[in-house]
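Coming up is one lone chain in structure tokens, specifically the form predicted on its own.
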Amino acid sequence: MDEQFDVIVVGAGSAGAVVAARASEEPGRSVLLVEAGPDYADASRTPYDLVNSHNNSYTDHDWGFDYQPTARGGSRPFPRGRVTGGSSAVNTTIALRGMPEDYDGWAAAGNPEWAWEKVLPAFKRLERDLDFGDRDYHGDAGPITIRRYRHDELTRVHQAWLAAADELGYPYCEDANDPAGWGAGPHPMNKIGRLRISTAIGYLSAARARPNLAIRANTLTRRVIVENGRAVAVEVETDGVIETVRGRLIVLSAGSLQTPCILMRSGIGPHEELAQHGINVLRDVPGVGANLSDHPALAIVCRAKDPSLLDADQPIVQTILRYTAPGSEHRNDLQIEAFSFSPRGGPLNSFAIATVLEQAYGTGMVRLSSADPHAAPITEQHFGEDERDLKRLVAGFRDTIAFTKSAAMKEVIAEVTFPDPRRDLSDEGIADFVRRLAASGFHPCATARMGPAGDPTAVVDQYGRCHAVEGLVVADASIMPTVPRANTNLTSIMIGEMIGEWVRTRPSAYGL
């Protein structure tokens, strides 16, 4: 393309679509949004798997990646959205914020712009909370609609699960996004009826009318081109044709698995990793692909007394328990949640209850499998290797077992099929399950983490600007210093709001 854009955003996902929408609010600034997957500009023609918020889209708009969760566990699929809206267009629509302490922790690590009091306005700006929009910590006019299921809308499994939580002494929490709240209650979800309110719908639907915003779909970004220490273009591929598109500011929003790979293919990353794949090292940046943070999880599977209560067309998730592990210094570092049915396949006769560790110390890594831009990354999680994580996940799993023994859940459970009750369910026995079977909550982040220039693990500064290369910004979950105590989609949208607004209102800070 001969045209030079003011801003090129790579990746139209949870953050990238937001950055492009906010940056293009300035009519004199040209913005190009590049997406590897398809784009459905007409909402009426959006495929059903993207509309259907009752369950994830697993295959039709997926990258086909896999990952290694534990040293002893086998490889598993790692679903990531390949479509405008990214993973916000294919996920479970859980609209959960982290704890205020998460963002204050980011600020304390040298990123003061990300303190809770600074990010709360962005959280409020992005949401249209239909239940609690009048509260001072919520928004009521944003592009992402959020609601919670009423009790009479819950499936029988979720009604029994909430009754069990009450029986076990957990308080009822009407709003899991109350900054001071904890307990069991309905999940906040970004949906209207069955419709999933992705960033493609919430942000791009209105932005498409702007003549200064161009969206280029089905276009793979191969690498960023750097000249004299400044990012000046992206090399892209559409239907096998490779082109160079020039831009004054390049924003990578390709996600925590793809963004570090694009950086490495561009010659920005760990020297040893790049040399191994024959990539010319422009900048030795050890933090690229390191520090992968996520939520390890382990589920109990229960066979239902009455399989007719289970329906694969039901909403798969509706409720949540947030609470603190025994003796933990991190508030609400554990989640327990029920699934309306087990997504494992086979006969529809079972449902699951999962334990999820929300504040994790352990980290993994993302590496290149090849210099080929079409090659999938190598993703290693190392779940269960940090003893602090292992101890709390074991405690959470034991608390989850207690749900299955409650009177309320016994009304719907015929038997627990995993773990086999005849197996060793001591703490060490459960720890063995974790080391072998823990899986991802699919919330990867921190693979291009932000921090001050003196932090050897930091890739970008607190404004998303790459330390090593001028004119290059990262704006997605990659820049999170640590995983927040929540599903990461809402925080990723918030990151798009923060950086998109900075690009719009502080252009000189980004060389515009």
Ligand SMILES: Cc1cc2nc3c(=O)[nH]c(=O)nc-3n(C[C@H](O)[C@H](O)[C@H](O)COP(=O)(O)OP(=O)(O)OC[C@H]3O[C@@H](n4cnc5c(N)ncnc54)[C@H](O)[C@@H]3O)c2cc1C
Second form
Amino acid sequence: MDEQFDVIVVGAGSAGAVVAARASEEPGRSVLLVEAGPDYADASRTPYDLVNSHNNSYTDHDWGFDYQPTARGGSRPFPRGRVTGGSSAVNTTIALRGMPEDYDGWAAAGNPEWAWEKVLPAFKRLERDLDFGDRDYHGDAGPITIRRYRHDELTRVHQAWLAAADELGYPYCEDANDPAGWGAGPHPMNKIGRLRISTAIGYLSAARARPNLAIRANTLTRRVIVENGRAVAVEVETDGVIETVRGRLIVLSAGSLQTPCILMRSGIGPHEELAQHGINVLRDVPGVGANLSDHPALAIVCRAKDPSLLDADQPIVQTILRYTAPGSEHRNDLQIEAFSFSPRGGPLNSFAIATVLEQAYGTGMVRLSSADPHAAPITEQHFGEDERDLKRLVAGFRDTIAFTKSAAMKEVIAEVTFPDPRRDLSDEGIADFVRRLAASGFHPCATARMGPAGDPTAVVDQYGRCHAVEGLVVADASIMPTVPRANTNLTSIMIGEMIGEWVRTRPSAYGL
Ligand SMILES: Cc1cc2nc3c(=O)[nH]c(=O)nc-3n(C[C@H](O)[C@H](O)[C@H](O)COP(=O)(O)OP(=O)(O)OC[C@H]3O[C@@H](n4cnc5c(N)ncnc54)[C@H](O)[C@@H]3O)c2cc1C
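Right, the form predicted on its own is done; let's see the coordinates for the form predicted in complex with this ligand.
Next comes the full complex, this chain leading.
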């Protein structure tokens, strides 16, 4: 109890590592970064599964959670990184920004600091874009290196897929992060060669040398301790030993599945949910764990004509099509994406092409399974229940089927094994697949969303400050009001940049 830090950041993931790195740039401010998983000081000491950006790391640094995608779909694994770098240390390294309209939508919902023109400097600051760093909407000197595979580096599947996109009339898009762009082209990816540039490597490798930054790995945060309406400490557990560490500002960056659980175990959340688990209710906050927003996806599976073309040591993803569903008012609300091989093992004779809905109306929820801080959350997604989402996913899946029928893809596909072409592929037949088989793009967010105090769904204000309790901030994917139209890593890092910089430059706004 003797030790006191100015700032305690819980969770060293895409956002938390960045908050800690930026906040500790002020040498007079002590920062403690608490991480449940292990910590590796630099790339040379990082295990291969975290280095290897050619595929996700699913087991060695994972929380082992699962989730229910649809009412009829049963339960599936829901990977989340448990290591410094968090999910940025295990992910596919797709480095895509949302559409400007996503952030302008957040601003219009009462969060004017998050308008596109205000978040763009943070997106530029975080990246070193090796291809287009000189463009006015890109950065060339940030901690996260981004590049795109050249055409001669694409696997045979990705080359055929790009040729198919051209055949089907989609324009070529050299930079998927061009705010005005759409079409098919190489994915921007945060990697150098095979090395995954997580926030642990991009941000913490350098920041950890600072004497005012302490990193406590293998330490689970059990709850936040609140005294007289103010967060004053965290209760943590290392090797079975429980202790309390005091901080003047507590920042929760444990991710969209765990941040709401820590809030609930601290007595901040929906009254009924807390009461059900015998947790003393400090503040009844209905938005905690509600509004879960994600990207539902459905994949076609193709058996390769020449299985020797498939190699699980090649990059699993290299290309992307961003486009707009017919009749949709949301630009680029669909993605179609080829995978070089089936992502999770099995015989190496097939690859997949996925349809992903990028702007979803449907929401799910995260709940506690138990008051025990070691227990996994219960996560329900309800994909395909919103008719507007269902209609666009069906349209996107139909467009994905068209890829498999193109002359270019026929060069590499022996047969489509899912969906069986003899099955009912009417809109209703595809809708039935969605209701049974849609799965997460692994982009959960909005479970502690930001918004003005009058918004009953909001948990934090636009600076990440908890409405219900002083001295408590949330900075991770859970504060996004809605899922952006892009894979969520870059937006999570941007959130770390925004809040980390505010903590550094406007300390009085955070009670420091
Ligand atoms: C397999 C996979 C592939 C993905 N691929 C991509 C991709 O290619 N591109 C993309 O843009 N997005 C991708 N994503 C999503 C993206 O990585 C996440 O949206 C992003 O990392 C979320 O950042 P975050 O800071 O909210 O949470 P995280 O990065 O998950 O960080 C949370 C951190 O908190 C720690 N933590 C949690 N609970 C506690 C506790 N109680 N005590 C202490 N520490 C705790 C965790 O161990 C973790 O380090 C992928 C995700 C996964 C899992």
